[in-house]
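Quick heads-up: it's one chain on its own, the form predicted alone, in C-alpha cells.
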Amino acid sequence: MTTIRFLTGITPSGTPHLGNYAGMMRPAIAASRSKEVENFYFLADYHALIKCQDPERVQRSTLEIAASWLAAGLDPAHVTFYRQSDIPEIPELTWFLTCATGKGLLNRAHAYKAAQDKNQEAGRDSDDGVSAGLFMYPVLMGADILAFNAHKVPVGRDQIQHIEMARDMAASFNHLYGEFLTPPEAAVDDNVATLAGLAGRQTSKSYNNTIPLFTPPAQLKKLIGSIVTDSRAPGEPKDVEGSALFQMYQAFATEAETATMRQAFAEGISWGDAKQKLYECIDREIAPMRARYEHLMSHPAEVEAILQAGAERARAHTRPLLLQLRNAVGLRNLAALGQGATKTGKAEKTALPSFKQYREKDGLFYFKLSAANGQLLLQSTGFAQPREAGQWIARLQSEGQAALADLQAHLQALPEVQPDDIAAALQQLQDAATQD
C-alpha cells in the first residue's frame, strides 16, 4: 500500500490574519485529520529570507506562525510539523537539483519575470535588485517537496507553476541518475475563501488592511467597526454582493446564520448592528483558540520542542533519501572505488537492493529491503513513529551486519530467506558506498 503524502509550506513573513485563517489554515487543518493521508506541514523560514532581512522579525514571525497553527488545531502527533531550516537535507538537495536544472526553466518563473518587467517599466536594468535567492526560489521549493517525495501539494492557482517546475526538476534528475524522485501534483481547491479587507479590497499585509487572527477582543471589535460600508441608513435595503462585511460574516457563520443575515440585509439592518453580529460570530470561533495562542507565545520553549520533535520525524524520511542520492550522484566512499572498475576507469553500474519505508492501514510504519530483482530480503514489524523505522534503515545502511544483529532482537518475524542472503545484501550496500 502506498500512502498519499501531502505537503504544505507556510512562510513566516508576518502576523497571521483572519484572511489567512479562513482561506488556508482552517481548511488545511481540517484536511490534516484524514487518516488516509500522511501530512507534512513546515515553516518555510529559508524562503522568508528572500524578502525579509530583519533577523528579529523572522524569528518573531516564525513563533507567531507556529503558535497560530497549533492554537488553531494542527495536531503535531498526527502530522509532521517542522521548521525548514532544521532539515539539512533540504539545502543539500537544492544543490543537487540546481546542478540538474536548466537556467531557462528558472528564467520563466513568474516572480522573476515580474521583477524584470517592473524594472524595465522603470527604465532600470532588468536584474536590478533581483537577488540570487529570488531567482533560485523555485529550486528551493522543489527541494522542499522532493525531499519527502510528496505526491500532492495544496496550492492556489498562482502557485501551480512552481509545482510544474518541481516536476521538471524531478524528471531531469531522474533522467541523469535513476528513478529516485517522485514528480508531485498540485492540489488546487477553487472553493477556498478569499476575504475582503477593511477597505473592501482583498486582505493583504501589503495593503495594511488586515485583522490579526488573535488580536484582543477589544481591538477586534474596533477593527470590525472600521470596515468601510456605504451610506445607506437603517431601514434601507443593503446589498450582500460586494459587501466586505457580509463576506466576512459568511466565512465564519453557519449556513442558517448566513441566510438570516442575508434576510437582515434585505430588510435594512443598520451597519452598526451588522458589525456587532460579525464581531460576535468571529469571536465565538477565535476566542477558544486565543488562550492557547497566548500561552504558546509566552512559552516559546514549548513551540521549539514541538518543532524539534517534528524535525526528527521529518528527517526519518529525508536522511535515507539523501544517502541514496549522494551515492547516485557519485559522492561515495573512496574505499569502494576499485571494486567493479573497468579498464576505462569507470565504475560499472550494479543493481542494488533497496529499502522502502511506508505506512499501513493500521497506522504503523514499516520498512522492507528488496533485492534488485524484487525478491523480499527483510521485512520489519510495525513501528509507532516513522523516525524509528528511518533510524533502523540508516543504521543498516551504515553498519550493515553489525546493525542486523541488533535489529533481529526487535523483529518478531523474518521472511523465509537465509540470514546469509540478508547479510550479503547488506554487505553489497556497504560495498557500493551508500553511506559516505
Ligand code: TRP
Contents of the next structure:
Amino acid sequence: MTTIRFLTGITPSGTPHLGNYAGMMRPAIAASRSKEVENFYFLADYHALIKCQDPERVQRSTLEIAASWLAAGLDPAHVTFYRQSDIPEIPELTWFLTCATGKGLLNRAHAYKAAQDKNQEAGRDSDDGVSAGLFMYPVLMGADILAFNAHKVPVGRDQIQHIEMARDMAASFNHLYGEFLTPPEAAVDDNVATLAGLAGRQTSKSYNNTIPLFTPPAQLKKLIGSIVTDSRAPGEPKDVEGSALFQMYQAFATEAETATMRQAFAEGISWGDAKQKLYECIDREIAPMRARYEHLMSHPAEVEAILQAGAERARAHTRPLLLQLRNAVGLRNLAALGQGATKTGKAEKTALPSFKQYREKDGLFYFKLSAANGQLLLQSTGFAQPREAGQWIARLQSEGQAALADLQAHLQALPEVQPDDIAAALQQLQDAATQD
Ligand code: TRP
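Could the form predicted together with the named molecule be shown next, to go alongside the form predicted alone?
The complete assembly is shown below, putting the previous chain first.
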C-alpha cells in the first residue's frame, strides 16, 4: 500500500488573518503531522496573478504566507512545501490538459459564471474585464493536483467544483493517452470553523474587517476591542448565538474554557471583560509563533532557501511524470524513430496492437499490451519505477517473443489468453517497426 497523498494550495494574494489560521492553517498543520499521509502544500503564486497584478504585493504576500505557515508549525522536513512557480512542469502540464479539456467544461466554472452574471446585471458585455487567466484557472489548478498524482485535496466547499473538473481532465487525458493521471478527490472538513469578521460578517480578504494573524499585541488588542457587539450593559445576560466574539473565543479556547465563557455570557459578563479574555486566549496561542514569524520576515533568504529545497523535492515527482507525458502525447526525440519515420500516414493508421504504460492508485507503474481489437494480451505487475515498465516495453518491441521468458515473473496471469495471440501481436509490432 502506498501512502495517501494530500495536496493543497494557498493563493498568496493577501495577509493571513485569524480566520485563515483557525479555519485552514491550524487543521492542515495538525493533519500534516500524521505519519500515514504524504503532504504537499504549496504557494499558488501563478494563481495569485489572476487576482492581483501588483508585483510588490504578490512578492510580499508570498513571503508573509510562507513565513506564517512555517511560524504556525508547518515542518518542511515532513511536508513538501514549495512555490508553484518553481515547478516548470506545472505550466507544461497545464497546456497538455488545456488541449484535452473541452472549452464547455470551463464555461461552467462557478467563478467564471459569477463574473459573467455580474457583468450582465450591470448591462456590460459578459466577458468585460474577465481575463483568460480567470477562465483557465481550473486547468492550472488541475495541473497543480495532477502533476503530483495527489489522491486527496483538502479544500473549502467553494473549491469542490474545481476538484471535480480536475477529475474530468484526468479522465479525458487518460482516455486519449493512457492511464497516467490519478483522479483526485476533494477532502472537505465541515467541522472547521469559518470565523465571523469584526463586523459579524464572514471573514474574507476583500472586507477590511479581519484581524491579521501576526499583528503586534497592542494592535491585536485594539482590533479585538473593535469587534461589534450589541448594546447590552454589564450584568445583562448575553447571547452566544450569533456572537462573533464568542465564536472567536471558541476557536482558540479549550472546551472547558468555552463552557465557562458560555456561562459567563449567561451571567452577564461585560463586553469589555469578554474582549479582554478573548485577547488573552488568542495571544496565548499566537505569541510563541510571533517570534518565529518576525524572524522569518526579517530573513527572507531563509524562507527562500526552504522553498527552494521544497521545490527540489517536489520536482523529483513532477520531472519523471512529465517526461512520460511528453512521450505519451508525442513530444518525442525524433532520433528514436529511426527508419520508421518515412512511413506514410496511411500505413500508420492501420490498427496495431499497442502498449500502454500507466500508474495505479497503489503508486506503482504498470504496462499492458492490447491486441488491435482491444483484447488484453499482457498485463504486468507493478514496478516501483516508470523506467522499469518502459524498459520491458522496449525489450518486447525490439526482441519480441524472445523477451517473454524473462518477463514471466513480472506478468499477471491471464488464463484466457492464447500464447499464439501474444506471439502474433509481438510479431505484428516488430514487422510494423521494420516496415518502410
Ligand atoms: N484555488 C485555491 C483557492 O483559491 C488555491 C489552489 C490553487 C489550490 N491550486 C490548488 C487548492 C490546488 C488545492 C489544490 O483556495
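For the two forms, the rigid core is made up of the largest set of C-alpha atoms that agree within 1.5 Å on superposition. Numbering follows the first chain given and starts at 1. Computed from a predicted structure; not experimentally measured.
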(message) When the rigid core is used for the superposition, does Q59 move between these two forms (threshold: C-alpha shift of 2 Å or more)?
(response) no
